[in-house]
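Taking the form predicted on its own, here's one chain by itself in structure tokens.
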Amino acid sequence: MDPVTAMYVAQGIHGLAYGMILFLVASGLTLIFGMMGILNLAHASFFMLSAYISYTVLQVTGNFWLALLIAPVVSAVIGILMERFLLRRVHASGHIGELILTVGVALVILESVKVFWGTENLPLPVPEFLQGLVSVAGLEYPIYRLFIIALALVLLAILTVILYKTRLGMVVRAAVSDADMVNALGVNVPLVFMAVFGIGTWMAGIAGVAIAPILTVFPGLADQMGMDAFMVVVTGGFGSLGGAFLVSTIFGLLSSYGVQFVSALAPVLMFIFMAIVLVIKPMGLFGERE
């Protein structure tokens, strides 16, 4: 394979890896925002918090798999507690109450990580067994980036099966459409929504652990990822996992190839794509009018 083609393919792999991280964050946000109607502006903060927790777990145990297990679960538990004791109390007041509350939670998380971990960048090494390159069709790819892509695809498959092939998924989708009717049938709708919120923050936590060895962990991590994730949800369509996956992939490739070929425009390429989509389909690619 000639060097030019190899460069294109390598940039594509880098773009896909970022796109899959973006999907892991955006998929949780689309579950919470699109299905539950909760405007959770603290979502990316759970992503950042999980990255910090994974740093501590790795410092203590040196075990990447343990960090991948513990950090997202801790983030999910905190998210569930936030939904149960805070968001549920303001949900009836509409999106303004949710916005104010979740912005406040995001600020608390930000200041907490500064207190516990400081403001310095905290680099995490790529796990030893995922270091190096692997040769495929004459090209060498970073093993860790391929791992991220595979991880996102596996989680997409699991979520799709749960939401569309299981009774739990049927209950969740029914509760989104008509919560009062589902509640009348004896289903504990608040518990279902709490579980969905937990899954959403768990997905953000997975992304936080996965991105930590690629980017250094720092207090601005939530701001860096939060806007991109929100744009994915809006462009793909609220509540659509397929839309989140497709748009995350496109955004990742736009970011990678944009930096390589049109660096001056790279920061706005995703905004341009989102604007074009919303002009044509105001509800997003896979969004539906209520």
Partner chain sequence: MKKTVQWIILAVAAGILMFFPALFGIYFTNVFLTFVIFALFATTLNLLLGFTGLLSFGHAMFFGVGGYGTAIALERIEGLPLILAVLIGVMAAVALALILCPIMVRVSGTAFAMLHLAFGQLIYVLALKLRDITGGEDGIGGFDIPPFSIPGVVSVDMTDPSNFYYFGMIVLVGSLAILWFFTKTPFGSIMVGIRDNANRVDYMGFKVPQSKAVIYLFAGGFAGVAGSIYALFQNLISASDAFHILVSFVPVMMTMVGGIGSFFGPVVGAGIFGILEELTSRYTEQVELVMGLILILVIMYAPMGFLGIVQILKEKWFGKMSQQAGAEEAS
The other form holds:
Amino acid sequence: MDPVTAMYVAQGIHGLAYGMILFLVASGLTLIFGMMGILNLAHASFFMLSAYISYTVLQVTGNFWLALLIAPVVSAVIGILMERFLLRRVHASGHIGELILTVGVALVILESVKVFWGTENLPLPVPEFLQGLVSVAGLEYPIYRLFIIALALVLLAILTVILYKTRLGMVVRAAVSDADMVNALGVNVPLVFMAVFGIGTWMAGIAGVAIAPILTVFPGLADQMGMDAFMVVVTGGFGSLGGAFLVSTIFGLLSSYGVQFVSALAPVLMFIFMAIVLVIKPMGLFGERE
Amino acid sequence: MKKTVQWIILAVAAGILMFFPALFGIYFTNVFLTFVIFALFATTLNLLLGFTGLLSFGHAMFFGVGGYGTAIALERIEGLPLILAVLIGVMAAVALALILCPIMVRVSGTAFAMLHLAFGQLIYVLALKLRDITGGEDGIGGFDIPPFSIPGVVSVDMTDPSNFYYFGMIVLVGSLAILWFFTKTPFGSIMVGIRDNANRVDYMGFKVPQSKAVIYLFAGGFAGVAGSIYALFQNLISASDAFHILVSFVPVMMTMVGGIGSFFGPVVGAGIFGILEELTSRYTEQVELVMGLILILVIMYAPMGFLGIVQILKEKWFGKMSQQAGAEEAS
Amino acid sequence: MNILETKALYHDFSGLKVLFDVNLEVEEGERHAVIGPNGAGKTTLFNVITGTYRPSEGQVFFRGKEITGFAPHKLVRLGMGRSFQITSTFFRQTAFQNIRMGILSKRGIRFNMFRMLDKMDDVTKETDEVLKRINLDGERDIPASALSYGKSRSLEISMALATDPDLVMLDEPTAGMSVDETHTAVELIRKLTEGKTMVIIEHDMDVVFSLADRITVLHLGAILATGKPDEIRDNQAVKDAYLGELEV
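Write the structure block of the form predicted together with its partner chain for the protein whose form predicted on its own appears above.
So here's everything in the complex, that chain up top.
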């Protein structure tokens, strides 16, 4: 294997890993949008919150798996509380009120995080057993990146099973394609909303823990990830899980290869991609409704 | 009777504004001018949000482009008169609105909010990256502030804070007056018509997209005025001051807190924010935390904002009489 | 001469055929009722004529001029008005402000940014006259959302007429009304459409036969029959398809 090819492959792995993190965040965002018709601007805040909590759990216990287990669950519980006690109560006043409310929650989480953890970049070590490189067929892969990709694929599989094999999933899919229909089905809509919110924030939380060793933990995490995830949802089509997966992968690769080839343009590559898609398909790649 | 009281209040207010620097000193004069800048900025957002029913999460781009336009013009063009510098900023904001409006007038609701979020972020990234034009993260600062001059008649030094206060106030209050008048013209009724029922506006014989475009240009252009004055006032404009997402959220919060139901809601909201910022910043650095909590409380318990609460109290105390006046005011 | 004419009008929603070869002819000055069972395509017909949708196929003519797919505001300016089956007023605005929109439109005051609306005394005066005529002067400053059902329906109908159209399309103006309210509404419609052409969708057969000069029966998206009320009453096909059930 010559060094140039090896570099390309390594960049590809980096890109894929970021794409998978992006997908974990965007999937919740797109499902919540599909169900409720609102874009939760606080979604990425749960991603960031989970990263911080995992930092603390790791400091206290020293166990990465425990952090991966606890932090996303705590985030999900806070997400559910937000849905139950805040969002649901302003539902009657329409989408604009809901959107602004999520902005308020995002601000409160961001500022609370600064109060509790400060504004420094907090380093989170890659767990020992995931450090280093593994070599397959003469190529060397960073294990932690591969771990992230595997983790995301497992979660994608679980999510697919839930969506296509359970009653909850059936209701969610029905709601995404036609919101009125769910009311007609006579299911407990508030409970379904809560479940989707919980699962969505949980997955964002897992992404937060997973990305912490790579990027370190800092208050700007939410901003950066929130914007990228939002563009994924818009480009993939509101409510489309497949679209989110595809676009996340593309964005991940765009960002890693972009930095390599056209570093000046790298930050706007995703915007350009989104703009091209939206010009051709205003509802996004797999979107059906506004 | 009521008219007389109104005139007296107005006269007192005008008097205070007139002698503000002398009465309260430079520090509070600057605080006050900042408040009026944001009052105008929030009012232009309310033109979209409260009057037309369009929520924007990217309004900072007009504010920022106005500021950058003025700053870049002053930096590059020697001997540029003050008024022209402001005009260049405003024209830049109007140009941006012109570019965006063919897309924006076709959408509403969530799509409108999100497209603005995306474009706002794009411009923020561009302002950071196009270093040669925008100065990157440092922004543009230290440019010369030309005097306000009418050749052969008068030349007023604008680096003097109290002189600048008068210049800024005339531009800002003048802009607010124009916008207030705008909402009172037949066009104002088309705005609220679009907010309440855009389809019916079409069926009454009015062109909805074109009307939205005009409103959009007004909102963008006057946000540019606020940004331009802000850049002159600070003698600095930077990407995070001008285009950061928080700068887009600020007028939304001010408008919600003050009340989206009436023209002066955002002004009141900007005032409440200004006071809160002054007070909380003495005790805590987390001003935004307080703002966020207030925003949540307002949406949950007082969706019509401060002026909405005042309205309800008025109805309680003065009964039906003020209710009717209120209906007129809110519409 | 026909004021309104559709030629071979077809419409479908993603494959579902809703209108099928509709050739409607409305003569200048007549009161024309469109009747038919639920799902016959009556409202869709209104929607493709008044510009909500562009028809899949076929043409629409207004006074001999083709208007297929014209936007609503364009049609209003040509002299067409329309009311809705589901009340569609500016709900947060007062009755006065609702009607005033129509008066502004009628007077061509659209992009005026240089005069205050409240200072336009002629507009105010004309709006108040209309309110009086439609018996809403007592509710002048009440928001549309706070009006009684009957009054809000009156407002709905009057808004379509406030722009002073030559042709007015009323979509079930009496929908959901009590017998008394219906009676008042019919009188109002009769008064307001004096000298105008009217097309009305209506389910209440008493209303149809008391108001209409001619009737078109729509069934499964196609015209089953067109004629004077007596002809329709006696038409066997209509009886079989529709009127029979209603025992007229």
